[in-house]
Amino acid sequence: MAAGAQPREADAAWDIIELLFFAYRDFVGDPDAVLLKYAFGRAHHRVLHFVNRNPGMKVADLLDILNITKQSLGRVLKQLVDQGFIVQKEGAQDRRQRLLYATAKGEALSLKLAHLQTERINRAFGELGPGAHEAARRFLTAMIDSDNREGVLRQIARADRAKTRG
């Protein structure tokens, strides 16, 4: 579409937009039911996911990943810490740093939620056949703003390496 041109209804990818909405609804729906038992929501899930995948991550890095305000993160983090899912430790070199770690309880919940989502993903891949994982990975990577893609892929690779060592 040319710069300044008005979008037309016919130009929208309605089917893909709506499929993404419905897929996301169902993808988070399974974990939502588990989180409800703890009076947690999707923000708690995201925080727990990234802290579990990146032990010792800085609060500042988590803010960047989640793209939320410090106040929003503070509320969610306080609940997760108070209920024993996450611990905060001072940085070894800089005591002002707050480093985040999932507790055994936090790791167990994170893995339970990831397992539910992995089952859904694997069912879908099973319906699509060979090459589905790589095609989905390429599509989702392409959906990320181009100036963030390499950083996201590095983040995922770093977390994968950390988990295989740990």
Given for the second form:
Protein chains: 2
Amino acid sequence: MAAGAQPREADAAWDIIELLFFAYRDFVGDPDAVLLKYAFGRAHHRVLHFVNRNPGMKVADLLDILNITKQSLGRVLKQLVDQGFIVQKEGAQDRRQRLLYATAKGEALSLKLAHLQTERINRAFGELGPGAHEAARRFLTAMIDSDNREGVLRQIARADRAKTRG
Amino acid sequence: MAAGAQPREADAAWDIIELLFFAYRDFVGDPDAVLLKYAFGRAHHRVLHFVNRNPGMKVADLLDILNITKQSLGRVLKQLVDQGFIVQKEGAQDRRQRLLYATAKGEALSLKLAHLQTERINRAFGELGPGAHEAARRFLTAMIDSDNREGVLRQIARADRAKTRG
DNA sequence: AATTTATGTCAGCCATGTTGACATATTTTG
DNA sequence: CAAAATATGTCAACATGGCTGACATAAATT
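Next block, the form predicted together with another copy of the chain, ref. the form predicted on its own:
What follows is the entire complex, opening with the chain shown before.
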């Protein structure tokens, strides 16, 4: 396409755009039914997920990951703490920090939800050939903002270590 | 894992779960900046997208795709119509229907947003080898509810024909 | 003629995002 | 040490986009 020209129909990756929409919709839809029973929403799910994956994370780090304001986070975090899914502990080095940890109850719920989504993922990989997992990982990684990719991968690796260690 | 056992840490596909979260976040983030200038949100984007892709679609079909109530749709649809991005025409066979069409203005905006997302997709495929597009398409398709997959694929194929014809 | 269907609308509620202002405790810095 | 910066929390108000329930209209179907 010449510089400055309007995009034509055929230039758009309609298939991927729409498949991503539907795939993501079903993917996040799985946990919704379970969350309903706890009177929680997707916001709670996201918070619980990342706290469980990164035990002892700072509130500021969570805000960065979720990309929301502290006021928005505050509301759902308070509910999760009040209902015993998450605890906050004063930082050892920096006592201003309120480090976040999932309780046993919180971890159980987080795992339950992750397992639901994992079933969908494994079902998909089972239908596709070997190498599908690696291909999906590479595709999704390449879809992330390049100036963010490193951080995300580091975060995932760090979380894997943290949870394997524990 | 034995039947009835609790899911263990290692059983969860953490990498895919989190990569999908971040990839989708960046993917839908691209259009947001543009939509801001029109005082539109993601709800408007979704409506405009599917109407543009499926000229003459029924309101009921749009509701099925978006999986929202007619009241929710009504709000954003009214704004899109009032501002000249979408028109509604009485059905020829069934005059109860209000068939939906994107105007030239609506098509231009829809294409602009799709092009933004396509740039990200093509950038990703450019970084990966050949076959990445096909692999992504297969992965995303397999992630969709199996009892829905056929319908989604048919819908995409139909839309391709409709827009290529026009 | 009666019923069903496609669509629209009013009213109100809820979840979750936002901004702005301000408070408190703690750490860091000049 | 005093002052400034940082980490977190909180109050208040508001916007978006979901939801339910009730009801209205026109057109098609039975």
